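Only one chain is shown below, in structure tokens, and it's the form predicted on its own.
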Amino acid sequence: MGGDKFNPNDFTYQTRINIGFNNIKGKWSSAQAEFSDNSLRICGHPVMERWEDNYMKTLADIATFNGGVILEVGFGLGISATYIQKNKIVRHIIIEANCDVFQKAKCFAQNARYPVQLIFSFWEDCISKMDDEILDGILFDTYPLQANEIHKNHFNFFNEAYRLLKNGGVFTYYSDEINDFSQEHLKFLAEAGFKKISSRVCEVKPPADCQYWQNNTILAPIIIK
């Protein structure tokens, strides 16, 4: 992870492949979400775990640096959404594609400090309806629904992020990089139009049995239009 090519011996890559990706997108919206105090699982996949808290706070702080209107793609356990609402913003748009998780987001919105607009959809199905240059910040954190999206499902969103952000707007996301951008990663950002690219390295402590992350750091992108 964090390199130009997948390592066939990489724990995270092997585990995700073994979980199974056969037609999960067709099942995802209506699939039962399994919530516990520390995790969220859908279709048997570990979507989010509580150890990500520090990383989610970092991403939320980056996305809300300018305040204003913030788009969050993927609600998960609501960790980053909670941190977004602790910062000074104007409006919080959330796109979520799983019905059970969306219900959690609805409960969250009822008690949110700042107005929340909820959209029940895969981002690919609704994002074209949003006008250009309307957002001050974006936080993208969705789960890969196909094997070929592992470690790179965020790449497909880069063009839309550039379109939606105002000049000076900030984009961040779950990077799937340990401490630096891979050359492939930088290539996709550049092709989308982004030139102001920096990052923070965030310390995390995933448990030994975590199925999707086995390192003590994750890169937090800071991408400015």
Ligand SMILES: C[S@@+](CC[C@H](N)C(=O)[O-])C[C@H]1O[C@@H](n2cnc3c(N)ncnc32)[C@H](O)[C@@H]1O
Second form
Amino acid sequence: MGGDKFNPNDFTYQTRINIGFNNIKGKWSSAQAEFSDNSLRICGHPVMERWEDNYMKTLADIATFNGGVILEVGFGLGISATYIQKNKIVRHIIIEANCDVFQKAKCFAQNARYPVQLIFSFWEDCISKMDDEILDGILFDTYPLQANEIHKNHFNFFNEAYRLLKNGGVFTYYSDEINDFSQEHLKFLAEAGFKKISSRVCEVKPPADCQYWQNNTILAPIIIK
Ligand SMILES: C[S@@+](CC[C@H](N)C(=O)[O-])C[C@H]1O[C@@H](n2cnc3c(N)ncnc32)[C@H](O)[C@@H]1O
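Could you drop in the structure for the form predicted in complex with the named molecule? We only have the form predicted on its own so far.
Next comes the full complex, and the chain you just saw is listed first.
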């Protein structure tokens, strides 16, 4: 799935193109979110599904490896947020762009073990207000809101991740890779300044009707500044 270029024959690409990206970014903030026990859909898109639980735990454990102040971008079903709070941290900052999901994040914050700071925004609109080198860990898991962001929405964040992390801070994210980094992926990490790049391969079992992932593994990046 994660490849050097869009592959118009690939399953994820076809699915998302068929659903359509017709100005969903303009509608996203106020769009009604459809929650079920196992999934979250916004603007008709399959944004998050419960089968990712094991992967989200892995990402949360990586992001909180140093404890301290953790930034999470994209709350979704709150799975990774719940795992972040199971580890010892100092503060949990969450940026979320959809109003209904943000309401869920508010409830989550009220019951959280460690203090949660919530920001209702697209990360692109608020991240420049955060100071350099203030974070110990970052978990980035958003969703492509334009066709040209499919497989690539995380690449746009790499420069900011590098700027925000303290030396030794850990960055992880939904990689869109099956079991290794593509050359293009490594190029974006290197251009942002990251040199310490490793990963874990996580076993997953997406259901046959999952519209965005059809592999039995997914890569969990461990990127250290
Ligand atoms: C895949 S879900 C996150 C799943 C989450 N990690 C979990 O464990 O449930 C993506 C979330 O990112 C939010 N989102 C999408 N684009 C965003 C952006 N540019 N800035 C902030 N949040 C965004 C969506 O509204 C959605 O709630």
